[in-house]
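This document opens with one chain alone, in structure tokens, the form predicted alone.
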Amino acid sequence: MARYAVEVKNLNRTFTTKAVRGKSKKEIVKALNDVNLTINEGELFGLLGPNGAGKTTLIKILCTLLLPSSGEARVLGHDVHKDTNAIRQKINMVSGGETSGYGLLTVRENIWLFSQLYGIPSKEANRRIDMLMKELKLEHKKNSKVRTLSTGLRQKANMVRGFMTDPALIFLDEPTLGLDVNASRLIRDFIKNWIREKPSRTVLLTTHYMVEADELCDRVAIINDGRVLACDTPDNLKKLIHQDSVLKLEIRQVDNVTAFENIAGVRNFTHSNDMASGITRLKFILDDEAIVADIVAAVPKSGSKILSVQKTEPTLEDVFVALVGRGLTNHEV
């Protein structure tokens, strides 16, 4: 049986808003509403939700920065209320868009300072800093003042700082927010490699980029209005919505398409010829995705050759919109 890195039972968190003199009364806001959730040790787990959904509140509780109003939350086997110090020694957190330390210090000086706050021996701290800077392609900026760094370089420095402690569980709150394609890809590859190196390591990722969650996460929980609406693998979540799976082929023009008719598992088949370009376009609506191989095998039987293939299926964003009723914005409130 897998060990839980995070175990949440009937978790609630309420806030009381301040009254504005002469205009309103105090109100009780329920940020988390009876949340139940488990994250396995060694899992790369995604948490998706719109602004105000409760993601930040949940993470703050798991990081021991906020206490729950009721219910239980355990991190790496420790109770968030009773074992705060034990949890803090084993976790770390990196947020997108956060500052990278003290602007007057260099990148390396900042990271070294954090290593000493965590009590990492000098020799080991130097080894980890050098290794992480190399992996995140930050070596050339190690002697630069933090205040001079671009957004992407600041986030790389944050990643070095967060992973330098070799946490058993790390919280990544929109780690690629505002980064360019190359920096985002580098950070995603780093995260995948980091968790692959040691199977006991665990990542809890929040992101507004659905493709990122789909690529990285073993499982994803979708949260809205303080409630977990669904939790499963990205592939299983996509099965929650009923959307046609469509296969489109462009092949060298053929006049006879009988080879593609009556293939078991195809609900609907249409075709058209583009005489000017010498292309036949085939469209299949599939009941069974396993028959894609049969369709592809029928192309040479028709005397033709495949020029392009396109397959459409439900995305994680489709699932999110279906469950929440709206898409994600770019920033968490």
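Numbering follows the first chain given and starts at 1. Since this is a predicted model, take the numbers as computed values, not measurements. Rigid core: the largest C-alpha set superposing within 1.5 Å between the two forms. What changes on going to the form predicted together with its partner chain:
The Cα position of T312 differs by 2 Å or more between the two forms after fitting on the rigid core. N273 shows a C-alpha shift of 2 Å or greater between the two forms [criterion: core-superposed Cα displacement of 2 Å]. After superposition on the rigid core, displacement of the C-alpha of F284 between the two forms amounts to 2 Å or more.
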Second form
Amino acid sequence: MARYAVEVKNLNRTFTTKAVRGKSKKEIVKALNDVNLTINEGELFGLLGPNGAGKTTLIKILCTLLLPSSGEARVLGHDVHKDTNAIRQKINMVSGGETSGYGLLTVRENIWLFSQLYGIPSKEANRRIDMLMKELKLEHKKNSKVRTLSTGLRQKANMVRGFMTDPALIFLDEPTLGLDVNASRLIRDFIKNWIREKPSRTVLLTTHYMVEADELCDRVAIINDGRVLACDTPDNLKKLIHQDSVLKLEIRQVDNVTAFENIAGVRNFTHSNDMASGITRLKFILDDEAIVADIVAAVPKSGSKILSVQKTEPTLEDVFVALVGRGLTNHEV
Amino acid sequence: MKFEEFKKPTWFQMNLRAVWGRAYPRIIGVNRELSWVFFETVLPLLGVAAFVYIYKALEAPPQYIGYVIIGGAMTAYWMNVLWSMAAQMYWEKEIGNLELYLIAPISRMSVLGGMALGGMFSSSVRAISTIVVGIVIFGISLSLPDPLMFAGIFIFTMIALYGMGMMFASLYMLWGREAWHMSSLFTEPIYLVSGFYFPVKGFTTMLGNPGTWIAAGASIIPITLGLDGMRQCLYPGNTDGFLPLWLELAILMVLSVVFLFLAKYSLAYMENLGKREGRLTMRWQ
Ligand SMILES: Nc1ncnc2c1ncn2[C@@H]1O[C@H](COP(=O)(O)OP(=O)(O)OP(=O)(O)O)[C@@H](O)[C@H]1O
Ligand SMILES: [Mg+2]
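Mind pulling up the form predicted together with its partner chain next to the form predicted alone we just looked at?
First the chain shown before, then all remaining chains and molecules of the complex.
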């Protein structure tokens, strides 16, 4: 019987922000809006969405830190309302930018402290910490105070903290947030190896880096404004938009791109200006290839000139743009 | 990478480890922040020095100098309860520790208990240093004919006081900076009404009946009767005590139970409220 590591049914979560006297009215935010999801045991599952999409809210509910407003959520077969302790024994969580611990203690002591909340005998805890530190290339810092660590090393220490308890399911909330290429790579490789080692291990990872979701995840749910818009393998998601239907255009810089809006047959359109080289980059997701001509014809209307035309294979970013209606960041095209 | 299996600890062992884990930074901290200990020993002494000289000038009975030194030593615990218990939770939340404590499979009381034990230890180092320095500088003498009673009073003062600290800690969990203001607000008045600088019976002597009511009201704060009891133990045979020793011990025992119960109850209540309102964590991202 296939067991679900996570099972979420019609999950809603609203927040009421208190009115600040004289400033704003009481505001209701729907952070999760009728979310339905299942994550299989052994899966590396990604939640991909922009800021405020509801990713962290979902993780908090599954970690037993937050109650749903309505709906059901089960983690490793246990209800998040009732069986909190059973869940807590089997999970752990690491967030990007996490600053936990005590400044007075060394990295190793801090992680040891958290191991004691899981009843791990000190000797075994320290053995695990040393092993993980070695694997994450943090060994040389084990006796440094946490406050002396750079962002990257800090995040590695957080990873050691989370994985040391050998959880059956780990929640990674933007684990590579703000890290450089090398540190991100190391952490991604670590996650991949970890899940491969034991078929019963499950990871739920949130990210707003497309490449990360594409590269790491078995399945990805695209989430925006509290709603799951699509959920499938990265390859299947890309098939949602037909191949060859992404058109990239470089034109001489223009400030006004209205000429390209509202062209029939364009599902989505994004643009960015490269001031340094005086180029405007345009990207279109097309419903129909025949309209390439219409787009090309629109260039002179905008008062510009074509520098290059390129048709590409869709990326996860394109899928995202097609579904959400905008890119994750303003700059990526 | 292979982790070794270990025998699954019982619920009790697990929570004991958690208590020890949480107490550790506070215990080790004493060692790593020796300069602090120095300041926190000397500063309370500066505070009491003024009273010592006033008592000397007024030719107060000699035990009064001992009283005020004991009071000065006990400020370490009161400060610790206000700043490192009550106001601590806000900080733990901000730094991101609270959520990690809350997702762990342990009783939340163990975390607070560890905080309390660690705090008692580090404050004791300060309190004892204050007494020792007081003995050396002001030449006070103490006697301890009934060490058992003294131990009883001290231990239950600690349990009740830190029980109160744990209760505040949970109540402050969802408050933000208000916790800080409350703690500052509580510092000085309690020094006065709990009798840090003079025995609370002094209220009766000075104000008559209403004074007795002040002392009785202040007794809700465990340090009031604790101080009074310890003074009675260390300077037996005087009539400066507020209530009979046995009664003070009994009240402290009751306060211990009450505060621990209230702490557990308010902790569960606040955690639940926090989970419903989404106020257990600072960072939304
Ligand atoms: N405790 C809270 N109180 C009030 N509003 C909240 C709370 N937590 C989240 N929100 C709101 O709910 C929405 C979803 O937030 P959430 O943190 O889940 O987003 P996210 O997908 O994790 O975003 P990010 O990429 O910025 O981390 C946001 O509009 C946020 O402001
Ligand atoms: Mg988030």
